[in-house]
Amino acid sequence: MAWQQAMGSHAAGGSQAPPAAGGGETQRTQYPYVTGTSVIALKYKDGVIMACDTGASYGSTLRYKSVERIKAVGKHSLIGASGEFSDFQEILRYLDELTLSDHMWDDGNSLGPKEIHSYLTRVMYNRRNKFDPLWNSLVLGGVKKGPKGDEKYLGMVNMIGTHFEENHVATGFGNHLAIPILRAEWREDMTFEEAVKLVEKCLLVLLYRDRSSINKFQIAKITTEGSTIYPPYSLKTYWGFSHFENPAQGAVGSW
């Protein structure tokens, strides 16, 4: 299978480096130097939204601010990055080799989110079990065609491997505060609209509360009629609150 041969050249040491000109060896990230925030995913009535800032930290500096976190996976799947961009980089390096693979087949079959889902935990355990992890938690969400008619996918992995599938999730800072937001008002037929308008609440909770993340934001979705990703755009903020004065004030500790 497609799958198969893909794993073999990744998951099987196909990710060891070659050597580098003068004799040494070319070294694979081992810390993340230039990351990405949280990602936000929810189904809808009609497929899978997902959504980002397109911000890069290196270190704790915003370094970048025009990052695109978001990216299309063959016919029916889209992917999304928290954590090492050049890590993310050759995750879809892999993922392309993998949807040529199974193009190349022919057989009128594609692969779907939900195997594709599955083929990056694999990875991301096999590079774990290796201590030489990459690091990012990815977001994979996608629709096809089923036995049942349109199935909606959803699912993300982290860099040790722990993954799992579920109506509406969320990476990084994210997890912490976007998560609460999406399980008090998510529906499963929400419209489209209804869906923008409930992950621009949960970003912009995160531009006020994450340092890393930043007033510029892409919008995907997914249906049967294929992948959508919006050009990045900003939201209205309104900084007066009186908690933003002085954030200080009565906090614990000699800060």
Contents of the next structure:
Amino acid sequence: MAWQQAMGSHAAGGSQAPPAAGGGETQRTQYPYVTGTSVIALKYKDGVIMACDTGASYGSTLRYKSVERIKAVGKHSLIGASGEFSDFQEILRYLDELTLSDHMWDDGNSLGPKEIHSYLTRVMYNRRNKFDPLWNSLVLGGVKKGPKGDEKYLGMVNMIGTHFEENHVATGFGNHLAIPILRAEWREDMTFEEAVKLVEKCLLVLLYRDRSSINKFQIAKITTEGSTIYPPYSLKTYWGFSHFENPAQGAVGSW
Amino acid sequence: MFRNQYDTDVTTWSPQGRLFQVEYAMEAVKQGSACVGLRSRTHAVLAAANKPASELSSYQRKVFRVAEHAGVALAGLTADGRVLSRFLRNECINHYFVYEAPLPVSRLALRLADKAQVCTQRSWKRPYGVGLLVAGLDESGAHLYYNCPSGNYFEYQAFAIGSRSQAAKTFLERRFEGYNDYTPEQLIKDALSAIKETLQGEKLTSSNCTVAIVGRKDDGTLEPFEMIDAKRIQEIIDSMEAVEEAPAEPSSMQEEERGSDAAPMDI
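Now that you have shown the form predicted alone, what about the form predicted in complex with the partner chain?
Full complex below, order starting with the chain above.
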């Protein structure tokens, strides 16, 4: 497989010559290495809540168990990332630079979640056009005072620059497993407690069904008062369901 | 033989600590026909007196839309002004492309000032010979800035630049304290009155002035920067003249002014 070729060529040297440094030939990111899984986020009464697990996989190995994949950006935004972890760290560096220079104008203006989202969209789309994408799905949430009062914002952008705004979003596996739940149960006026309950329900489904998720989660919220990223915690699981007992039973296939 | 030893390039100081070339550029602003700007909390108005270069020519435009939320009025070398307004348009459109949000007016004015400053510190450059009134709306409300060739810039409630602008400034100084609460209509009227002061007797008509406005509507949405059409300006001028020609019956507002702290000379 191409994946193994890319991994293996470093050790073996391979029959293909490695790309010449400065010879006009460059190697782009073709595969992610260390990846984080789903992020889910939704708007609630006072702001936006975001959640994900703290795992990072090396290929399909659950390699790292406590990495933070949700960070605060400036005063009004939260960013959550799934996908290549080093690319996320690079993005955080861009955002640090951006918010720092924004702060250094010292004129009372500050970038809101909408502006940060737009900026990231430009970065992601630009990189994919260079055939060197940042291998992430990013979630941006925040609250900022606008001319019509406090405005909640929640949006997503992926590695090819596709972007949108929604009341609830989920990346990766969450897009398949959490979105149906969110569509059924999300309300505009949820309290924080209700939002946490809903988020935990989604996380638990993901924990059961997504092999790269781990049982260590982080929840974060952002309101007009600012952002809070809560310490990691675990959810109670129950593996006694009959479908979990013998998963291969009745399954069509050789395994 | 030499009138001044220290004015052959912009970067040479005089022993008195002056940069003559920069000061000459500041003088160029005073040669152009007048522009005024004033703002309330929610709206900013720019107005300019249009002076044809000769009897047979038309006048040069002096008010430019920079973006949906901002515009400029300029006095001095109009050619330099066009270059600068193109620069401002570029800055705004680039910012909008990246952030999908308008560039705050203070940053717009600052970028302009930085551009002007560079020209005062390079021996092979010349300062821009134009003063710009930058008016616009951002999150913090309506703003008015004056940018001059020296690279300095100031924020104002109301200001006038260009030839005979002193008369307009005197007019604005008497009235600026109330401007924060003015309606757009009132701002336009005062802008026209201020322009009229600079005409020194010449009749103010819709054909020798330009007025533009930008602001925030009551529902919080943007009222984009727009030139007010000649017909409406003429109607406003006519209504102002009608008030002036009416018998000098003291209105309640004048009464109030007299009652408070107005000096006898003002009445």
